[in-house]
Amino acid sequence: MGPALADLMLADGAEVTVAGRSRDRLAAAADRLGGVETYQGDVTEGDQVRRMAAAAGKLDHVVVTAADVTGAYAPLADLDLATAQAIVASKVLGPWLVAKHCTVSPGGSITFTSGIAAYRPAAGGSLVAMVNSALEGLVRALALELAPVRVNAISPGWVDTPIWDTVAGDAKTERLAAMAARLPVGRIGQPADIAKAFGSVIHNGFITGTVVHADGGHRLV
């Protein structure tokens, strides 16, 4: 979703910086996108986020799409504390650190990434439901505290991204096809769909403290 948003912003003439913890993925993004700055850092590490924010200077818009859900889907009895802490760090504390350290121009925006699990949780998905719900509470609080900087979240539904390689493994294609059949729109989301949702809140100066749903109608079924 991050590279798709970078594509969209570059097409609008924006100056774009892509940050992430994988040097190889950043290099691949720079080669594919062209015209972007890159910064290697881990969103869960406060000192690294602080240094990244200082290097970036004042920004108009910040989007956080980081999510590490490794080991997140399991029965409650099988989940360990270390896994829970890693997921909270990635999905909640990471965005909190970004909001804390980044300097955003008045009227600019910070946009986080929530998810359908906050509304349609699954058995074995308690951690993902928890962190998405917590993130949306953070959005509402920061929209007040950081005003006039706008703070929002996009809540994707089922989207064909590399996360499914981790979650579903070899069954990815079969699982996504079954999911598509359940949705009112009849298909799984694509990264470009979510990028457009991010763009909608970035460009609309009257949206703050809000969760925008890009889920193909998943909350209805």
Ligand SMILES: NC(=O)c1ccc[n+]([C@@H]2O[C@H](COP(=O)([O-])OP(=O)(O)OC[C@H]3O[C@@H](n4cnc5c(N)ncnc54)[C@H](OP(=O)(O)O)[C@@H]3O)[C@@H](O)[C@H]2O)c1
Given for the second form:
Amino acid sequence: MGPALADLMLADGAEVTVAGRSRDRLAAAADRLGGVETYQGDVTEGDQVRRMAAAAGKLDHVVVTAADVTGAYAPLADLDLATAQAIVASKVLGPWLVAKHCTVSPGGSITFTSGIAAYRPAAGGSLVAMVNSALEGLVRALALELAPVRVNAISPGWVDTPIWDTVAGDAKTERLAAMAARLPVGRIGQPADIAKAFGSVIHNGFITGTVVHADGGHRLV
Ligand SMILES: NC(=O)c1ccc[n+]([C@@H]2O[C@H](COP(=O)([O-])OP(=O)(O)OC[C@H]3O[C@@H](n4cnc5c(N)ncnc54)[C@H](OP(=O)(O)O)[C@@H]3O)[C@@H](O)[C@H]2O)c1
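Next block: the form predicted together with this ligand, after the form predicted on its own:
To see the whole picture, the full complex is given below, headed by that same chain.
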């Protein structure tokens, strides 16, 4: 979703900075996108986020799509505390660190990425339901505390991205096709669908403290 958003913002004429852990993936993104700055760092590490934020300086809009959900999907009895702590760090504390350290222009925005699991939880999905719900509470609190900076979340439904290689492995294609057949829109989301949702929140100065759903109607089925 991050690269799709970068595409959209570059097309709008924005100056774009992309961050992530893998130097190789950042280099590939910079090659493909052209004209973006990159920062290598881990969103769960306070010092690294502080350094990235200081290097970036004042920003108009910040979007966090980073998440590593390795090991998150398992029955409660099979999950251990270390896995739970890693998922909380990735999806809740990382965004919290970004909000804490980034300097955003007044009237600018911070947008996090929640997800359908907060609304349509599945057995074996307790951790993902928990962190998405927690993130949405953080949005409401920060929208008050950081005003006039606006703070929101996009909640995607199922979107065809590399995260599904981790979540579903060889069953990815079959699981995404089965969900597409259930959804009112008749298809799985694409990264560009979510990028457009980010864009709508970023550019609308009247949206703050809320969650915008881009899920193909998933909450209804
Ligand atoms: N795809 C879906 O169906 C779906 C549905 C609902 C919600 N979501 C949420 O949408 C967001 C984006 O998901 P996606 O599908 O675009 O996932 P993705 O393709 O796996 O991309 C996630 C990105 O986050 C980066 N990342 C992971 N951990 C990081 C860390 N600790 N520090 C910095 N960067 C980190 C990864 O790059 P590096 O490995 O190089 O760091 C990767 O580029 C996530 O919050 C996900 O939970 C996705």
